[in-house]
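One chain is shown next in structure tokens, namely the form predicted on its own.
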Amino acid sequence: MLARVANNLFWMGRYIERSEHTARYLNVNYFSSLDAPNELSQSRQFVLQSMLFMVGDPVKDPSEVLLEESVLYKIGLDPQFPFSIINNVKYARENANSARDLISTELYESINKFYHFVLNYPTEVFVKNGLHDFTVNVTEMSSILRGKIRGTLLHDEIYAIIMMGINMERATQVIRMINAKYHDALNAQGSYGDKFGNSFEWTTLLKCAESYDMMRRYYKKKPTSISTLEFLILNPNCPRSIMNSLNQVYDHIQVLDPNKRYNKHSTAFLVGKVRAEYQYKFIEEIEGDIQNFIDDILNRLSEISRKMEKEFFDY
């Protein structure tokens, strides 16, 4: 297939995943704050600042008073904000249009339905009382799209490219969530023992990543900073973890690049190197300098994306 078409498939997968994570972060962050155990975590301004930080538009002046309706509109339905949910869905559909003959009718119809739902959602309803309805529908429709990808496409190169995009974006979005909640936990400390480690924000983070129930079953205890970060970064069996996403990306690259010869300049080599490094990390190594580790992962993921683009999509 043409490199341009492969690039469209890759970014279609990324935009679908990005819209879901943004929607879930809005939903969980907003509604979990209503049950937060301390005053700062319940603060509307604190929640709105966290939302903007997550989507890459942090508030420069902490004393600035944010308007709830403006922030929700900007992240949800603002066509002028490049990282809004409506733009992510629009870009996903545009990329699907460009590769229409390579994807299934069922998948395309679901993407089209998703697009028209978001496009026609009334702005005044969304910013007033429609946040829950809108974000739940976005996350459910994104899950349906992943089901259509797995269930209606041959598991060949086309499938591998789309899934590579989905897993690259999942790793990126989860680490962005970790970064946002790490900052929130520093500001909204817990009320007992290790105030940072026992912050309510770690529970919120797990719910944002749809991993709270999994984590409780695995550790059989209340989330702390250490157990949450270990689960979302290093646990290969957690489908939302960085480690799991890297494993998936590596497997799909093998389909596109079955060359068994040693090539230190290939994307497969770089992904394998990063994956091996995290595979043998202890969470205690990360605990001492969480911020540097987060920045390092984001840089590594960007490096993999650039290498991937150069090798597979840039001709």
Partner chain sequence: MQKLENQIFSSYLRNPSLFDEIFDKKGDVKAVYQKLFDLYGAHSIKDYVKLNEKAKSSFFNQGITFQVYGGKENQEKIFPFDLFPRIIDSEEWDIIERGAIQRSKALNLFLWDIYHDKRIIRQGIVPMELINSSANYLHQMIGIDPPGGIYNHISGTDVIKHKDGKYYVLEDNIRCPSGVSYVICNRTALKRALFGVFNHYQTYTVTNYAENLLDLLETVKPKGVDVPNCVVITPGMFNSAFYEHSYLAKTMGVELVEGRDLFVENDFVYMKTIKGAEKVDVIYRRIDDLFIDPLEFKPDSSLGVPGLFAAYKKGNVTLANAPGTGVADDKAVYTYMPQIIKYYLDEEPILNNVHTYHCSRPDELKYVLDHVHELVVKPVDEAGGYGISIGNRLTKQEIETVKAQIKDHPRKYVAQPIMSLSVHPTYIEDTESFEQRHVDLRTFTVLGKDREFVLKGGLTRVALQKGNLIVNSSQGGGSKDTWVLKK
Given for the second form:
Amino acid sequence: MLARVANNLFWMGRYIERSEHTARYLNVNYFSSLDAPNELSQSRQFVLQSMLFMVGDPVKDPSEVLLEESVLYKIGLDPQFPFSIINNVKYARENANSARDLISTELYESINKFYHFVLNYPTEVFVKNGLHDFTVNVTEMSSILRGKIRGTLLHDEIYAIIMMGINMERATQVIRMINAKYHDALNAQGSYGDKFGNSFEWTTLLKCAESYDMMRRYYKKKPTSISTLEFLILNPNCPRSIMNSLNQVYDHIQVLDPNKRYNKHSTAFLVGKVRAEYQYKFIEEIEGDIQNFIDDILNRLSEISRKMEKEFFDY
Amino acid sequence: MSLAYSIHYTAENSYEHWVHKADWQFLIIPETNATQKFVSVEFSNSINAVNQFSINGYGFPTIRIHPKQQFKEISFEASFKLIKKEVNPYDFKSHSNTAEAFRKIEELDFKVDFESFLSPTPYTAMPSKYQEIFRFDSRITIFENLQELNHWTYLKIYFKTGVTDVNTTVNEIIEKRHGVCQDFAHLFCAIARLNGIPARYVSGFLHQGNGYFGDSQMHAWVEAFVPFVGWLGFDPTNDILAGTNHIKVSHGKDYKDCAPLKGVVFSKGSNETRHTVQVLGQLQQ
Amino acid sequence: MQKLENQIFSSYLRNPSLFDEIFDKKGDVKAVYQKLFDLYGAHSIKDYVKLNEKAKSSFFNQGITFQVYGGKENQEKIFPFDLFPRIIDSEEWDIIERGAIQRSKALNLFLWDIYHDKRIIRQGIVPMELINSSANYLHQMIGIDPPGGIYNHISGTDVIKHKDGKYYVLEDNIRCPSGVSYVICNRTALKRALFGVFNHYQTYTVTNYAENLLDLLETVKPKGVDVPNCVVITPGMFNSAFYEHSYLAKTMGVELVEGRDLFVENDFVYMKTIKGAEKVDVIYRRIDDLFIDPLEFKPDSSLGVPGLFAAYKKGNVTLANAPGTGVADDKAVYTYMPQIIKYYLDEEPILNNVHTYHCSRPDELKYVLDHVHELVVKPVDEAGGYGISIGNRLTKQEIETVKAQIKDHPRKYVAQPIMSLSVHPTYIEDTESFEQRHVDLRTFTVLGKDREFVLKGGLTRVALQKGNLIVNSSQGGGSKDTWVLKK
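What would the structure be for the form predicted in complex with its partner chain, given that what you showed me was the form predicted on its own?
Zooming out: every chain and molecule, the one shown earlier first.
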């Protein structure tokens, strides 16, 4: 497979995954804030700030008054904002375009439909009363795309590359959400006697990662900071956890680099190493210094990404 | 008696910003032919990129370089050694029947054989107002006509650098009346072709030390085809026939086919290029 | 004008002075179309409107679109597709197929000759100007023997049916003829919409194009290569024909590369893969000559591969079509086609050539200037239907302008009698009815070493504007599925 095309497929996977997380983050935060148990979590400014923080465009001046419609437009449909959903979908399609001869017609057709859906979504409707409809459609279409990827492509190198993109992005997005919600939980503590550990934000976070129900099933208790982080970071059976994503990246990279030979410079080696580190971590180690731990994961993920690029995409 | 030549060529390029992608092609290796033998080539570049020995579209030997790492400065150095046989440009059996020669150039077969060097090119297309600028005289031989053209071109243009550039066409040359060897050669070619004589642009090195024009850079002259005789070299820049001091590299329809250095470099900002050429000759018994 | 008794054709206006593909002079349906006519007639026009919408959205969702330049960013258009197919019976097809092969072979021999001995010029059969005044004659190609002896591996021959009922060739496209993907998409779309109609006709498939193309490309592999590695090279996804490039790569099962994916080392061509360099042997190129190698041709082009031409000249890679084929699809060469066929094959042309007047010849120039009103005047070197003037459409003043242009640059123009393209019932969205529209046919011929293939079908292009004779997609044309019937 061409190195350039591999790179495009990797990024196609990433953009598809990113659209989904961004859309769900908007949806969950907006709608759970409407009846949140404390005043701050219910505050519209607080929610809008959280959204901007999550997409990587945090508000610099906390006293700035954000307009709901313009924030939603920016993150959803603004073609000028590089991290908007519309741009994610556009990039996903462009990347798919250049690899069109390698992917199935069915997959391409779904991406193309997805693109036209987002492109033609009326701005007026979206910012006024279409948030739910739009974001639900985006998340569902992303799921359909993952289904097409899994169900219509040969499970070979091409598949492995796309899946690596998806899982790298999933890990990145989940950790970004954890980061954003960790901030929110810090800021929201104290008000209404809600302590950090039992913050309402942890429930929101789980919902953002579509993991709330399973988490309840597993712990049978109201989420706390500890149980939420353990579930979303370390539990290998939670499909959205960092651990699960790393395991998948590790599996897929074996397809590209089946060398069993010891090579400490390979990406496969690095992924294996990072994976092993988290595999044997326990949450109490992390608890004391969550911020550092989040930063560490983000760094490790981008290190893997850089190495991947060098080894496979940058011939 | 022959001359042992040693030619030294350098090119230095520097760029304001990092260059990530570049390709160069050098067309500077002396040709091996009847008078040039035992050509040896040494070539190196400052960033240890692979030097690929290849050919251009007309089969002349080239060196191509495609660095795999980024750089801001790169220099190239080439050394050639060869033996040049002494050439007496007047030493050919002249064809006495002038009329027959002029008839020959009218023949279709002749025109087809030399089509490449008879048709005008963007560099050598003569504007209609100058079609009559130099007409051959059918009372004297074609060789004599060409000699006159050589002299005429020499007088027509003043050698001066910086007036023209690599894109200058014949029209501008005639109007500006200043130029460098490339312009002399283009004008000569254009007029020879207008008169039905195949003419090709020649690129090469000129032996220094004789006070000739165009000796610190690569030089350009012309070869014209004289019926029943063959290709003969004319150097209108110096008003002489090409001889032992002319070391040929390549020929073509015009400069475009013979550009010594072609580069495709993707870079932002300004850049600088410097070339030097040194030709040393030693008499051999 | 006559009206017809058939639900769907109830408002069909037949102009008896035009050659209608499905109705004869008396207005009766031709035998070969009778069944189709009845089947379509069983539908109401409302069904049609729906089917048409469905077909359109199917094209759109599949992303079978082309970019429109100059508009705003998201200008993506589908190539309009007509649901009423064109039928060509086996006898007529036989003529077209043999004619297309004959022309492709003759052009191939012509190309070999003008890049070697130039015998045809020496013998005075065609003038020297065909090569020495053509911008597409590549001197670098002189003396090169392309692998398998083939220059124009892929040819697109454009034919029309005149009002005399005979086929004429309008143009031979032997640079990078496009459109073959639409032939296949049209078939797919028609099957999806109206599969029932196929049961009543024995039609040749068109989906075997890619496998034949790959087979034939493999016959022209460079010397010493056992199993050649073929690729398709595209200018990139913003090229208007990118869909076709990716379609061909996909159906041939080969890599679709861009210039930046390839590099040349020691005169061999390699592509950059995730596992390092992989040698490439045959390149089906969809990039024009001057862009294939910036070190040899246009230096400011980033579409090509530096050093590619040297690799080609050394015989280490095959380029299809060969560089320099463009010289043979100049309109000036077209006018000599009957002589070219006769000279190389010693055969009479199977397909007619439209008679052509050369404005470069004084006597013909005079005729052209006197008859501009009844001629089509074309610049010799423009493609895509640009710069053409059709005499009977011009005002007096326009005729004078055209005459002045010809007088200024007589060599630049040729003129032909106005051909009356045949018409075919075509569904027109604006009026929600079937109307007569002019059609032509682009056929696709592939030449390999000692083998050739003609796609049994082709792209029937429709001039969607009423009365328009120019069918190029850049000029607002649509297309039809084209059925070639088995014997």
